[in-house]
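Just the one chain here, laid out as structure tokens, in the form predicted alone.
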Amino acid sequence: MTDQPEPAPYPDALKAELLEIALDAAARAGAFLRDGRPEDLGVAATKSSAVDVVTEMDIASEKMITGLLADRRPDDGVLGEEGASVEGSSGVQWVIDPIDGTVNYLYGLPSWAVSIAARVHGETVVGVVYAPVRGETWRAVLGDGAFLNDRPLHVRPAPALGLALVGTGFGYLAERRARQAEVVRELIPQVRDIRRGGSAAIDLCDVATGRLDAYYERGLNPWDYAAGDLIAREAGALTGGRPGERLSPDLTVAAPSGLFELLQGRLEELGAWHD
């Protein structure tokens, strides 16, 4: 089990304000998203692969939350999935994915997402993830519980292995893809099903949800998973990589208390954790 660290005892007026910030920067990248979306959406960089693709409205997603953010708040760092990289000196640092699930973006699938993440000293306090076309926003602050719009969150009570719906999804390299197909033939029959949403922040935030029971993913970012984490989190599930590390670009995997361990020792016994 990956130990959760204990709410720091930031100041209720900085984390209100940093969540109201957060969740109005989300709110204008999603509806400029959803109601901005060309017909004719195509590829404007590829990154990675020749699938790892971003798309003009990605690009101008980050820039109108930057924007935001420096109008707000001018002395706050940012890292961003598409360039925006600006140290700081607040403190506060702004972790973004402007379109997480750009794929299912581009093709006019509905699970894609705004994910907007503030860390203070490094630690994650505020997370919201925004998906406008299923009507949904999550939100959570450091030790003050999950929510989807306005109803409180709470994980699911931890099934067996054997009966735990489990969410992954795939990398863009050719040989990482190869070896997650490995991992998941081995694991899909010792759980109940495996699902591939397309978008890490909304797995994140169904655990949370109780949409799923787990969810477990190689080669996430931190723009991928900073708020969807701590959503996870404050809706009571477990998060880490590899047994005895908090997550990162290795390993990412959430759940319940008693399912979470279960996962994770197999994860990595199958080895995925690793190309």
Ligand code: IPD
Second form
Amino acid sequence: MTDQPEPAPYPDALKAELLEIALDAAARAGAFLRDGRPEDLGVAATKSSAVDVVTEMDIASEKMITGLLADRRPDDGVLGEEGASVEGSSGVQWVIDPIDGTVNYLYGLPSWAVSIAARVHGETVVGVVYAPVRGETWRAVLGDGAFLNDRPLHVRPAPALGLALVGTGFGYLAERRARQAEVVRELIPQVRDIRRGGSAAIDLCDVATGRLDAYYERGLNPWDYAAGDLIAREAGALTGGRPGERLSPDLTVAAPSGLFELLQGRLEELGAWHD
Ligand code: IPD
Ligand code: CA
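Would you mind giving the form predicted together with the named molecule, to go alongside the form predicted alone above?
All chains and molecules follow, beginning with the one already shown.
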């Protein structure tokens, strides 16, 4: 009997189809958001607090994406930030943030993105993050690398913690932010500097692109990190939560090996995973 190679876990045709759909949906929603942003854009609703806003455009973008998915792959599940929730029967689940960086979008700042991930039986196999005003599309397919537009990506070599440029973000609840500020107060003298970009999806892609050495945040939801996590990992980053754990709403950390362990350890000491 001859040794058979391990079967590929996901057929190439499925990965290619999911990538093509994710790119198409992100391109359409992104162009709609960029070109259709009203001058007098207002807040349609608030969620966890008065500063956790939803605009009419978040809702319209999510509808546009879920409509396209329902046409192209009617048996798939969907989880979206603005409430889309479909169980599905195919084993594929789409995880959607129709605008990540809603506050940037509201204020006319350029760093916001449409984030779309496809999971197969719970594992993310495709991630697309499209930042229309920046003209940047990040994409990754599990095992096939990460790209910015058509440029293959690789993280920066790990610097010492003291030389690391570290991105982070803050939640919408006042008590959580107060705690997050305490963590930053401890961390900032120990790193090169801190950045707060306003879109977790772009922050993860910035690690993939070598524009940040590392990124961490407490309190993200799957739609914030699903696509960016795969893009960062496919560019060579390690991602996780507390030591030994996968990334989760408790904590998300991304950095190249060598820096990842130091930052994750420091965040554990600082209790960055709790309010
Ligand atoms: C937020 C952004 C922000 C992060 C928040 C997220 P939204 O998502 O990713 O950078 O700090 O934790 O909730 O509300 O703009 O979709
Ligand atoms: Ca988000």
